[in-house]
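In the form predicted alone, a lone chain appears below as structure tokens.
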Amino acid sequence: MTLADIRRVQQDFVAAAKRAHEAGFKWLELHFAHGFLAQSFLSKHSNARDDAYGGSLENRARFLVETVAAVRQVWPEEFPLTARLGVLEFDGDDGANLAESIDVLKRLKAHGLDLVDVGIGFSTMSPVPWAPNMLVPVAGQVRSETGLPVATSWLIADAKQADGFVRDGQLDLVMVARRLLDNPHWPQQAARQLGVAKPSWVLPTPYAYWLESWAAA
């Protein structure tokens, strides 16, 4: 990418944020993980630039910092601006990966980021040690060291465990991703498991109304 390309893409982020606001969205998350563009700038595995956007951590983080700052200018202050960031690469040097990610998140917080959705970089082909709730402790460390509210989603499947992660302060939110693809009824089932008085009403109102009417018929 030329410098002009970078400016153009950053303005595309800004334009997309404006469209989202005009369409009525009240939460905006920037995808800075999974080998997407911003992650490719940040990762030492994919960024081979020798200009102001490559080399040092400050340079590799520049695209992310500038993009968050630009989007924050047009996204209403009262609505959350969040980012999904791949904080680990599982490349054998994750202590350094996480330390860099925490540094970058402190910079993003200073420019108006409200929450980080803790994810994986996927900038390499390194094997990932898949396990239930695998990023919860990592997210807890990010929360502790940055002061940012945190969320994550990786292989969180049990409603009571998810509730516990929020109650004990490791997470501020639990994102539901693959589990919802596996089972679209999971939110209602989770509400039942947690003893919610009207579990159907965790769903959008038309669905909840239909389910309660059907059960009563």
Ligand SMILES: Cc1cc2nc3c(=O)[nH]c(=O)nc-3n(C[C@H](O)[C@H](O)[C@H](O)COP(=O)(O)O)c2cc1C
The other form holds:
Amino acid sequence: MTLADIRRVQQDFVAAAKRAHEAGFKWLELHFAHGFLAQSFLSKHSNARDDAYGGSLENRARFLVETVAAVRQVWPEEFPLTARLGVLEFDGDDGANLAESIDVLKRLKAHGLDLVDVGIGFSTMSPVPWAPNMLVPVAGQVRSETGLPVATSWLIADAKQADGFVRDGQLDLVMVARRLLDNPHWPQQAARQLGVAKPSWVLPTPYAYWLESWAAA
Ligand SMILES: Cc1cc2nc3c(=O)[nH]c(=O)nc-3n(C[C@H](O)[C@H](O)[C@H](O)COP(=O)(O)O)c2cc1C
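Would you mind giving the form predicted together with the named molecule, to go alongside the form predicted alone above?
Everything in the complex follows now, all chains and molecules, and the chain you saw is the first one.
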């Protein structure tokens, strides 16, 4: 990318944020993970630039910092601006990756980021050690070292465990993907398991109304 390309893409982020606001969205998450463009600026595996956007951590983080700052200018202060960031790569150098990511997240926080959705970089083909809840302690470390609220996902499936991660201060939010694809009733079943008084009301109102009416009949 030329410097003009970089400016154009950053302006595209800004334009997309404005459209999202006009369309009524109340939460904006920038995708800075999974080998997408911002992650590939940050990662040593993919960034081979020798200008102001490559080399040192400050340079590799520049695209992310500038983009958050520019989007924050147009995204209303009262609505959350969050980013998904691959904080490690499972490339054998995770201590260093995580330390760099924590440094970058402190900069993003200073420019108005409200929460980080902790993910994986996927900038290399390194095998990921898949295991239930595997990113939770990583997210907990990010939370305690950056002071940013955190969310995470990947193989979080058990409602009681998920609730515990929030209660014990490791996470602020739990993201669930495949369990919802497997079972669209997961949120309601989780609410039941956790003893929520009116579990149907975690669903959209029309569903909740009919389920409650049916249960009462
Ligand atoms: C079929 C499928 C497609 C996905 N596509 C994307 C994608 O395009 N971009 C992305 O950031 N994550 C993608 N993900 C990852 C999800 O965002 C999520 O992080 C992941 O599924 C972990 O959560 P889970 O274990 O609850 O499913 C995909 C996951 C699956 C299963």
